[in-house]
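In structure tokens, the next block holds one chain alone, the form predicted on its own.
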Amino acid sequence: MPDYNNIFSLKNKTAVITGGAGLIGNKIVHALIDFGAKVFIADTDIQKSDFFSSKFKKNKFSYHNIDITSKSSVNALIQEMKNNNEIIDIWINCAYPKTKDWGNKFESISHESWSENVDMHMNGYFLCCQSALEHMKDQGAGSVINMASIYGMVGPDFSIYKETDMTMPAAYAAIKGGIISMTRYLASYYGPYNIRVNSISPGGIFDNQPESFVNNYEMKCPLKRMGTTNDLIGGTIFLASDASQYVTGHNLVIDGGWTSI
């Protein structure tokens, strides 16, 4: 019989998190810890590690500096990770990479641009991918999450961006939409491998955006608010650990019925 008061549990698991530093992958690494998971942050702003130090004992985390557009730099945590003897019970692709020019509107978008955004973000997930669910295979086991987004899904309405700044870059709906497809293949090419591939799309996420923005999101959205980092924790917790052992191929939407409508 299962033991259902701890089905969520991720205690004497082992996570790594890619961009656990930035704003929905440190919630994330919250509440791994939180659950019981020891975790390890791979992302490129090793300024933050102070942070997670004044935060968890050094038991709970470590940080790496972690570029995931190098193959070389996704191996080296993989084979530190191997040599002390670490299994990879949980990996989470939350790295958010993009050029300095990223958010210009459709007409102003260079090709080199548009690939640079895409190899770094689409490929960099692709290499961590490959490498984390080849160490899985090894293992017979594991779980890994794509943070994705709902505008992989659905075309956005640009109508919520007047009266600002700001737009939904193409080569963000391109790459989501290409995660949560190489999610689903994956989940069925190591199925047979006891290894579990989900991907999560958040809906529109407060990040202090102009006050237009919010009311015309909150107007269009049924749950009438933008989504918070705490509103993902339950569906990245649930795919993590084993309450969700039979659930592979899932793309979990988490956008308070943005795409419902």
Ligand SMILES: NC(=O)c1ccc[n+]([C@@H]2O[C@H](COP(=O)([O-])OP(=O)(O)OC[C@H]3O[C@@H](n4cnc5c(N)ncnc54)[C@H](O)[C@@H]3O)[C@@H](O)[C@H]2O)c1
Contents of the next structure:
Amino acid sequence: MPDYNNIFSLKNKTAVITGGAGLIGNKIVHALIDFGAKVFIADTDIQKSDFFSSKFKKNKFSYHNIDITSKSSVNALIQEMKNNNEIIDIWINCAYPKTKDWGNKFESISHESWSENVDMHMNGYFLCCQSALEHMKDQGAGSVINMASIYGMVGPDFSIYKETDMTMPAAYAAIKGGIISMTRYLASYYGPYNIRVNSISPGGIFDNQPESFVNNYEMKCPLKRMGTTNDLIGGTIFLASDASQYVTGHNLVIDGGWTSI
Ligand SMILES: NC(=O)c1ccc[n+]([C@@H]2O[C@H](COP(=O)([O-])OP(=O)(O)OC[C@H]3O[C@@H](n4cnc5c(N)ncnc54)[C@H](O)[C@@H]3O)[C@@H](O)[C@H]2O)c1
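Write the structure block of the form predicted together with the named molecule for the protein whose form predicted on its own appears above.
Once more the chain from above appears, this time first in line as the rest of the complex follows.
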């Protein structure tokens, strides 16, 4: 009989998370460790390393200054893990590289800026997927999770941004839509190697946005609130663990019903 009580356990599993120092990544790191995994945090923000050292024992995590836009940087981490006989059971792409002018209105986005954002974000996810999946192929198992977004699935409702300086950048739609499609492709390509590739599409996560935006968002959202980083944990652990052993190519939407209306 399968041990149903432990199907979500990540005991003896090793996970890499890019963008692990960020708003969402940081919460996922905590959860992965709580569920028993050893976690490799891969992030360009080296300042945050001390924060994790103050929270977790040394044998639970390690912090790596890795840039997902650089093949050699990503491969250096994988090589280091190989040298230390570390298996990569789980790879989560959660980094959010963006240019300084991110958030410009569509009519004022330069072609250079558009290209740079697609190059850093979508192509960075490609680089990580390629390196991680080829490594997992040699291992004969693995689970990859790509953080996507509702805005890779549906167009924005611009009325929620009125009375604020906020907008939803156009490149985000292209990038996240591309990541969701790439995830399906990779699920098909690597399925025969016992590797699963899924994406998660969160809705808007509360992060002290302007009050009028939060009110507008809550009014439209069927569950009448913005998401929290905690809301993403159940789905992430599900896709990372054996609980989802027959799930691949899936885009798990965690959005309080936003895309259902
Ligand atoms: N916050 C939201 O409302 C929301 C909603 C849907 C989807 N998402 C997605 O979730 C993921 C994480 O978002 P977040 O809100 O936690 O972002 P964040 O900006 O808080 O964190 C992103 C992290 O990525 C790191 N990073 C940036 N460039 C990098 C690079 N080149 N290489 C490695 N690390 C790099 C940053 O240092 C940071 O720690 C992103 O893919 C984002 O698109 C976020």
